[in-house]
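One chain is shown next in structure tokens, namely the form predicted on its own.
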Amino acid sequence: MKKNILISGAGLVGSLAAVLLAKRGHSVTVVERRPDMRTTSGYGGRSINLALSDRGWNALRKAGVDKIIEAIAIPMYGRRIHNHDGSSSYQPYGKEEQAIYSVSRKEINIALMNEAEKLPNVTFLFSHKTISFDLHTMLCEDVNGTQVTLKADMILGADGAFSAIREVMQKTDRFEYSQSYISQGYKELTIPAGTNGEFQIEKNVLHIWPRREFMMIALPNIDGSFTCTLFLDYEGDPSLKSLNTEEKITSFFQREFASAIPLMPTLVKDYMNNPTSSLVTVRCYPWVYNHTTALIGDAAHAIVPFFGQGMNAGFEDCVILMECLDEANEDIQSALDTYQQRRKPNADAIADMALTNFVEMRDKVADPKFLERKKIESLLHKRFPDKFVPQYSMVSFSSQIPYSVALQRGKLQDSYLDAIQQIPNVGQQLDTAEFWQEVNQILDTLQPFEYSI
């Protein structure tokens, strides 16, 4: 039965949800407080590049838009670690053919909006902010202050970490909500393409300059440039606050990222002109109000970007919601209740893993013991694929393993890795029969994993 559905927010998740719901035959109206990014200069949202992995691709395939996104996505098969002394090393993400994909937030958003607008039962209302909602109506206001009341059978709050829909829900009894910021913020910087449009550094990797308390990363763009992001404390020395002159910025980068300096001719200008952005984790519950309104994406579970799963988790929300609608035969109340029960534990799990992965990226990726551990982990996965799957692979290279399972299995496997690394001189024994005999004894109590990659 055809339903009237309102979506607050025309970002990545809202636009994808519009495509999926419209293709089910529903009438969809998307309300967006910002102007249409396709007809205005600049981009009102965050412009940090995104990493698209298997969960995201699964959602895009179900929406029938994966081929369009492939044209603007660049595979990254591993990390290129840039050490302080100028040396570098490569760390593959998974098996040889496995990759995560660098995509521009703006370009993928535009592609999804274009696909949604091709459908006759999708309408976008730009420059309309959500004011309030109740059981079956939503009140919006345009830039002139004119208010519009829209009617709906279902309302989705896909309006980001500072959701207007969630703000209304927060005022209801027994609504649980928390937001927490890490001490670091970020600045977006640029490595431009070379004189002939070429990539100035290795194309198909995610570049990391880890410096323990802070780091810089770089993701490739289809025009040959790289979007760089500096993650640094807000306060202290060095910090985003202390780097407040051209001399201090230049000195800091020469000291910490000397190999990148020749590649960044607009470094100081970019640093001084680009905004400083914060990194927030949002947790809340319930996600459903009045049996007709639900939060989705960052509105329900904003996370820090260090596992590259924010977009992927939001896209997976859309997939799970569609599955719940299938199971409930389009009964909205039943579907939304199942959706929040199924997704909440997984949202909490990826939030925890994203915070943990920040420490890995900025600190551990250059540590010899960590590199030894990763090598052992890879060998275990090859030899015991039914027992040992790296947590990173569970998260990034599967659309079937729930985040909560990846978190718990990862913790369990970590305990076995701890035991293996206690073997004397383990780094020199990885190819010996004696080492594998000990490993077999250690892993004897580890039960086979029900999922495979």
Given for the second form:
Protein chains: 2
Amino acid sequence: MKKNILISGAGLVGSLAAVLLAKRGHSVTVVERRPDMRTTSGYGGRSINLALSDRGWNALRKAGVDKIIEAIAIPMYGRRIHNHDGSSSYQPYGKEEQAIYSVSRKEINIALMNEAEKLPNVTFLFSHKTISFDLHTMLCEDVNGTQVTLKADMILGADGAFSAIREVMQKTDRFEYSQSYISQGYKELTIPAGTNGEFQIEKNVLHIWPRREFMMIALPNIDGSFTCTLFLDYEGDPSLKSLNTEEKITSFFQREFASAIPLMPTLVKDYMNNPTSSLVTVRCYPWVYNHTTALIGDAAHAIVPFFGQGMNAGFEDCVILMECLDEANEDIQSALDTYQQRRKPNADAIADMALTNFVEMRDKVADPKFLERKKIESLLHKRFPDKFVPQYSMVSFSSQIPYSVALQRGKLQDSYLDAIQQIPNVGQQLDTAEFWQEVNQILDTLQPFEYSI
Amino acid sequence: MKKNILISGAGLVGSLAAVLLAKRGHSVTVVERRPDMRTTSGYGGRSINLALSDRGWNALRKAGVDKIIEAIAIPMYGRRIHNHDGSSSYQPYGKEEQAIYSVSRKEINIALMNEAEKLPNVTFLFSHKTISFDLHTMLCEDVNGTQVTLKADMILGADGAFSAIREVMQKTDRFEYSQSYISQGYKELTIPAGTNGEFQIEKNVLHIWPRREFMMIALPNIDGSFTCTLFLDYEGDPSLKSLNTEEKITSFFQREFASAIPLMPTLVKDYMNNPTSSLVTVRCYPWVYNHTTALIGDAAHAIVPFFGQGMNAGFEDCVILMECLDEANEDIQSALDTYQQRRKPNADAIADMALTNFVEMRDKVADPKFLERKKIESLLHKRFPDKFVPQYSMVSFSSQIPYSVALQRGKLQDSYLDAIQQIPNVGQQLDTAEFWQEVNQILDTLQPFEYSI
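Please could you give me the other form, the form predicted together with another copy of the chain, since above is the form predicted on its own?
Starting with the chain above, the whole complex follows.
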């Protein structure tokens, strides 16, 4: 029953998969192109913090690292919307106790690596890149060009949006593949902690400065700082291209994000020095090759970050893969086949929802009609919990509801919300009996939902 | 003004581009992975014959090889539809004299290579594959592993659907790319010439055996034979997978293509021995890299063959590139930029129309309502030539109308055809004055078309 398993990539998903597979008794080797991040500085330009939600926690619990992460995770209970005029408003993400959690990418990765290395049957091979692979072997090369051939019963490509494993698969006949970029890129900036290490703005929320075509967000870090991310078009005006002098950067921020400027003393320097990153959606199929090799995480489905689900989806891949191994009694061919069939529609669904959520974050959250809709949605969830669960909650506060169900049910509920928002003066009568009588009639045809939160 | 130009790929588009560029006075080197097809047998599994239409002829005229090809091209004036019951019907492609032409891929390619080699400023480097390239150099390697570095002011990637040039470009940030396969593959079969070299079925048509989910077609060759192509699903029943014994193949053909079986004595052997090929659509952007390198033909936009436009579109790319060089006074950076902007929407349009036409060929052509529609369309074109040009004619019988215009105008006309087909008993009254009065009213809001054929 014990298998030799190779994992290409010691990132978040590769490290988690190593823990989960090793705990099943398999022998795991993780091959990572970069040096060990625990002994080197820097993190290769990837985003610094991430939003961890229910699907992620579920996976971390199974790997036994949830307690470690809880200590360094900051709950965000809602969005703080910063308007142009300096005013702000608050939108809860769900019920009072429900939150998504700001965590450091590096801290989670290190915790997972440490957990993996505690196990006797996990080996990490850092500074080795994957060159090629076939049915049961993988060829790797270190920085000096020394090559090593590793043997495996199963190979997992957990090597990210630009996966070397997938690159080989892309050349096989009838491999479906697309990589598509949105017109915006992003730049990370910072709001440092106050002089006594205090948070300079509200700690337990995700801050958004929505400006329709672009936006800035800020997530809290445990040291009291916030990581800000500016999402802005590459071309046009304003754009990452047009903001090319200190003066233009300063005047853009003064015009658009005046309330944030006093909090960002190193703004111009950060803007000039930090890299610009692009935002890709990768879709492909099949995820399985040779019956022994499978893609997982970003390698199978890189998505844009606007639903905060990239890491969560990758972690959930691992959970599903373990379920498939359970069901197949560790038969790899059968498990991988079930894994890809079960997971692909859900990967497509979260990719779509992530793209849609960008429009919500940068544009709709500032629209009074949208705020009214969110309020109604929340009331419906309270009054009709068996019929109405906000899509955001299905995605973020459940690890039972598949993404594809969240997408479909969300669309169905949206059509009912459309009808309810057409009741005359809906905003003024949310507490009247007449209104709820009408709502009851409208919801009559909506079948109860098979899941509850 | 004279430039050094490298072309990766000596296929149809690469060879034509070589002729056209050399005739402008540039020095051209064409690097081809395979050996010279003029001195070796076989043609690497690509489809044997192609349909040449107006856009292709226009390009061949400019290259000066149209007369050579005319001698070996067989006009096909319409479709001969072979029904299940052995009966057949005929659909003209356009007006009486309008035809598409069945030609041998290899013959055209050889004619273009010969024309290129007549020019003193063209060199072919066969059996050399493209390894890498940068701004002004390209690294190639022969079969013995000997490498050669070539210098260039411009590099054209004419190396097909699995372009080595594009593979390098795919790794650059923000490169849009997709490869997508339809669920059907194809197998080439043959109807040999009769004992005296005569055509065994009608010569000057494209034969179709439409069977809804699959189809067979046959195109005439100058030796009296026909090349048949069976398009069939990879999976399911019937499928390329399920037809896995002589018995199953025979019984499938007896059931579906009974009228063709007596003409195909080597059917089972051919079916068993010939490779199965897949059908890919490739879309990407940008087509230009480094300001010096551009994709052209299938490398930029591989499409499915159902509109018979793959070669024609690639040839038209060459014509447009020459126009752009004219306009830019041979400035390469400026010409390539105009080329990609002008050509990309048209490549997308023909890719879409080619996919749509598969449904027309395998399914709709056997539908009486569709035949009626085609008849009405043809009558409208005769009566209102300034308003109504069938989309098929815009694509196949014009080199003036951009593909994107053909797509849009076709959709617009379709909405009018829908309305006309809703006139009660339309089929019975195509020669009544009342009918044409109604048609006149319906067409009142359709603006004249800026192009005519």
